[in-house]
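One chain follows as structure tokens, the form predicted on its own.
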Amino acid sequence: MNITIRGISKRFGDFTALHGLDLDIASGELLALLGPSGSGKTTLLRAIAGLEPIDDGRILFGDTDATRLSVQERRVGFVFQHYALFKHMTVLDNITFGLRMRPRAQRPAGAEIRRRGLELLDLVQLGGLEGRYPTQLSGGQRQRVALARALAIQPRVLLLDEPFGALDAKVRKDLRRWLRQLHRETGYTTIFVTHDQEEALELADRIVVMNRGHIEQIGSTDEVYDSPGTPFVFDFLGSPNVLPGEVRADGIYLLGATAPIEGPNGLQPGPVDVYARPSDFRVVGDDAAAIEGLVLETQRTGVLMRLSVKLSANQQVLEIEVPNPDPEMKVWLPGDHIRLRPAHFSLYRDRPAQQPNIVEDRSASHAAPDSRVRGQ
């Protein structure tokens, strides 16, 4: 099931959670909304779920305009973070739960019920349990019979809002991938709210990030984590770095260094924002075009070392990696003097808040593929 969304707007009194959102989600299509706290991610999956009626615009499932129709006439399953489940009821009545609450004439018969509980059970890979109630499982079984309730009444759209988000972070890890490779099996369409970027990362065909009711860029998990298409995008996804540059006909220059990085050609002279995540950046020697600083302090992190290195140039403090030791040995103390260039970067020039562009005029909404600059 393909779902089109024109132009939808929600409000909620004077304040606007959704801003004429346009989004095409393809057939068996894995998806993730992701963003910050009242980006509007939640509203989104509510209003293609039916559950939060939409001001304007529509919201089609394949040719059928869904826009007014009730939850139960969408049939989709929706998977809540804390699960919601019937303490009072069995793992099997929980899971069979919709498809015992259908009118008569839709309703299976009661071995067909228990069949497709058992089945979905075994799915999930819950057999056995069928007989427990949900205070005799653990959270992440609690999560798994939720999601075999919202498979069984066969939905067109599964729905997901932060299904791991009151998990621990060994159990989240395992359900990722267990969803996964669910989600292969089944081939459902299926879209999740989540906040937490490695999430996204491991699960989704595809990502939507999501900024005060804006989509601010939707690609593949590559194309949005090697591109960015907005400052926003890049620093929800990975703590940079942001350095001073000036482009010029040679071109880029950090500050503080005598020679140029390598950036895209054709771009405008003038002042840039560079942003480089911790591990984009090199260590090297006698390099015109690096940067030079002090380092502050050291913190090891398994194989890598998380140095903190105050620039020489402007007392701008950088938060750095690099391997431990690295390639040459060095084993990095506060005191030792460093020179660094980054390896990976973007480049943006200002613009208002709400309105960040890359510095080669691109959709704020589609980065291009090689908005994020290789460096040399």
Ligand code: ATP
The other form holds:
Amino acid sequence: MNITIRGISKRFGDFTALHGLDLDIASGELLALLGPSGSGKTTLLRAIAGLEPIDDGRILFGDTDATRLSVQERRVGFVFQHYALFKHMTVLDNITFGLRMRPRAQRPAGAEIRRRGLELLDLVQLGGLEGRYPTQLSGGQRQRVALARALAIQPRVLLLDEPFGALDAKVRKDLRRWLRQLHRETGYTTIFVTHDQEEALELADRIVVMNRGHIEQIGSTDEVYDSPGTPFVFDFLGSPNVLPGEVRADGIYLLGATAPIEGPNGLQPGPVDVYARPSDFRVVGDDAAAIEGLVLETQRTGVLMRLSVKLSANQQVLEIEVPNPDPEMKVWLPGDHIRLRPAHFSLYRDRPAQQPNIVEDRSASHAAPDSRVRGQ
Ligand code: ATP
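Starting from the form predicted on its own shown above, please give the structure in the form predicted together with adenosine-5'-triphosphate.
Next comes the full complex, and the chain you just saw is listed first.
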């Protein structure tokens, strides 16, 4: 089931939670709605479900205008962060609840309902636990029961609101992998809300990054990660270092450098912000395009060494990660001088609209800009 969203807005009193959003969701897609708290993810999900009436716009399920349809008519399966299982019902009764509540004419026979329930229990890898009660399950198991319950009605769309948010990190990771597998097996169009970038990157086919009721960027996980469309997206997907730079006729000069790093062609001359993640930096030798600084602190994080580096040119402190041990077997210590060059970076102009705006002919496009480049 593909979903088409056109110009939907939602207001709560004077506050606008969704500002005229457009979104196309392909049939069978696993889509993440990612953004900080209050960005409108849940409101959008609830609007798709039919739980939140919208003020403007249209929502189509396939060719059918679903804007005014009820939750039941839309046939969506919904899973919330806090598994709302019925405590007094067994696992099997929980799973088959939606089927048992159907009007008599649409309700399968009792034996068929039981068969489907057991099949779903196997699908969520809880076979044999049908007689247990929710209090006799772990958090992860309960959440899988909630998913099986959502699947029981053979939904046209599966909507998940931070489904693993309440679970500990290890269980979350396991369930992510499992959900990805389940999605492959069932092929349901699935939309899930998360504020966890790692979860979105690991699970989704595409990510919708939301900010204050707007869509900042829509793209595949690679597009969003490798070519963040706006500083906001870059910021939200990592902890960038923002370096002052300048575009001149022969390339991009980092502050204090006497030679340019390579970047895209056709850039307008003038100041730019160079965004680079900690892992984007390379330690270099005598290189006129590099930036130079003093190692302030070192911290080992497994195979990487995290360094705080104070730049000589403007005293800015960068957080970078280098392999540990260094390929040259160098052990970095506070007080060492270091020369660095970003191997990957994105460029943004400091404009109020914060559009990706460097490559002139792409600045109006909503697609990921080509401004994230490889240097050297
Ligand atoms: P979180 O990650 O914290 O769940 P979210 O991105 O899902 O956040 P929403 O729950 O969609 O955000 O909320 C978007 C905005 O709309 C927030 O500012 C919120 O306060 C507001 N909002 C949501 N529901 C209501 C409501 N029923 N009445 C008034 N304001 C609301």
